[in-house]
Amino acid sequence: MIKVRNLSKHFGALVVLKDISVDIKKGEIISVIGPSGTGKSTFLRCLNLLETPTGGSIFIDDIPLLDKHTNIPKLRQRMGMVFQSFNLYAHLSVLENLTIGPIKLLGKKKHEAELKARELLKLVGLVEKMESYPDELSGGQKQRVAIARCMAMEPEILLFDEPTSALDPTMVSEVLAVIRRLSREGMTMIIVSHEMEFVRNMSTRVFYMDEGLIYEEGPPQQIFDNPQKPKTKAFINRVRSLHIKITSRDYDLYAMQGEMEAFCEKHILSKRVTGYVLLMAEEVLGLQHNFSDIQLSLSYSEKEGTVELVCASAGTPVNPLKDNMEEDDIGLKLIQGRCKSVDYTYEDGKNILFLKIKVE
């Protein structure tokens, strides 16, 4: 459905995209992931000519998008784009936001456009808000309206540019639920996203972008469980884990807890599990003697149903679970009671505790 050949994009001397060639089939759900500044959004914007490519070619059903004889406005109507900043018309109601495009650009009658708009608002769960204005909606509701507005133009392809990045964690799930429903209806979608669990569960293929290239592509199982290239491996490990360095006994407990809470919210862990994670981290640190070099790492395994907390501290071998520990120590009992397993090892001059916290 989409064929890209040798696509490049320069902004002056800055090279953002380099020689990208990919094919995207009808009904595919392509997720684009990678570090910030690697050209993910620019790639999306080039596909519908919000940015004009510097070189290369783009074909939509074998129609050359960049050919001077192509009816670009008509071809672009086949693509809808959802932005991270919603871009709704503030002076129009929700219903008017959905009908203005079909009436003015598709030539539909007002009654016909409103009937379709109501169907789409039902799809995204916002029929009751059709007379409201954007300022009266939450962020998640605005983004669902933006998706419905795209669908009102009857596109064959939907482009999502980080559709949840401007939302509070509590609103992310409602937008992702709408995208899941669209996927079940066979919509072709290209999604730039940092929601890794969503990407893993939703995509037919994943593009990992780095330094302006599609550095690696493949099914989600390959990209997340068996990436083939070094930068992909490093990125996947980084986004699935949280690392906190502590160099003083006077560390900022609240900043550490804030980072851990954000990690748990990102992985949609319950408040109860989040509370266990924070408690275990505090108890593990309470067992430490040397605070000059401590590394805390947090990772979540959906497959195992556990959150792994690893505490590595420099120094001579000291097992904090046994050495100088009374049997009735409350910290030890809390750790053992809340964890699926607790292990200790000494490697490379570091005492390392491995805690697997049960996700209930």
Ligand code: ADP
Given for the second form:
Amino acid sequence: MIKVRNLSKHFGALVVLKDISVDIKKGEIISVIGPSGTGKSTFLRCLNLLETPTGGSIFIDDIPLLDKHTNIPKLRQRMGMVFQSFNLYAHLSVLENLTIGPIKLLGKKKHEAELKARELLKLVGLVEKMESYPDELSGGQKQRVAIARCMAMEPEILLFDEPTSALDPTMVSEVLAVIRRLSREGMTMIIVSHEMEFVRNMSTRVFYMDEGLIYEEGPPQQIFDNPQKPKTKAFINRVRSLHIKITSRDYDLYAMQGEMEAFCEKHILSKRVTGYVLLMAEEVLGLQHNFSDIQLSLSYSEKEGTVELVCASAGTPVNPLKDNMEEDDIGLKLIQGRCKSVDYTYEDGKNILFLKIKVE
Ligand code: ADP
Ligand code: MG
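Please give the corresponding structure for the form predicted in complex with the named molecule, as opposed to the form predicted alone shown earlier.
Below: every chain and molecule of the assembly, starting with the one above.
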């Protein structure tokens, strides 16, 4: 359905997209992930010509998008785009937001457009808000209206550019649920997202973008569990773990525990395991003597059935497993009793403690 060949985009001297060639079939759900600033938005914007590519070609059902004889407005109508920042018309009601496009651009009759709008509002769970204005809605509701408005134009392809990243965390799931629902209706979708669990469960294929290229692509299992290339591996490791920096003895214990709890919840770990993880973190910090530069990392390995807790602390070498002073003894015994393994190394001026906490 979409064929991209040697697509490039430069902004002056800045080369954002180098050379992208890819085919997307009808009904595919493609997620685009990668560090920020790697051209994910630019790629989407080139696909629907919000940006003019510098080079290469794009075909939609074999119609060349960049050919000057192509009817661009008509082609663009086949693609809907949902932005991070909703872009609703503030002076129009929810219903009018959904009907203005179909009436003005598709030539639909008012009652016909309203019937369709009502149906779409039902799909996104917002019939009740039909008469409301955008500023009376929560962020999650606005984004659902934006998605319905997009659908009102009857597109065949939906492009989402970080649809949940402007939302309060409590509203992310209602928007993702709507996108999931649309995906079951056979829409072709390309979604830029940082919601990794969602990407993993939803996508038929994942594009990892880096260096102005689709650096690696494959089914979600490959990209998340068995990435083939170094930058993909590094990125996946980074997003799958939680990193907490501590720079003084007066660190905010409650904030740290909150982040760790959220991490455990995201990985559907039990309350009991979550309790262990929090306890282990506290005990590991209890073994530290220098708090000026500590990095705590948590990661979950489904394959091994462990949560890995790494504590890297700058300073001269002190091996708490060997050189421990008496007051540390209880903490250390507690850690060793609860963990599958506890290891220590000294690397790059850092004392590194590596714990594997069993999850069963
Ligand atoms: P991502 O969505 O992956 O975070 P973007 O596609 O937004 O990345 O941006 C990629 C790079 O292109 C960034 O360095 C950004 O500053 C630059 N860029 C994007 N749009 C423009 C523009 N209209 N003019 C100049 N530079 C731009
Ligand atoms: Mg972006």
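Numbering follows the first chain given and starts at 1. If you're wondering where the values come from, they're calculated on a predicted model, not measured in any experiment. The term rigid core refers to the maximal set of C-alpha atoms that superpose within 1.5 Å between the two forms.
- Both A314 and I246 lie in a single rigid part of the chain between these two forms.
- Superimposing on the larger rigid part's C-alpha atoms between these two forms leaves the smaller part rotated by 32 degrees.
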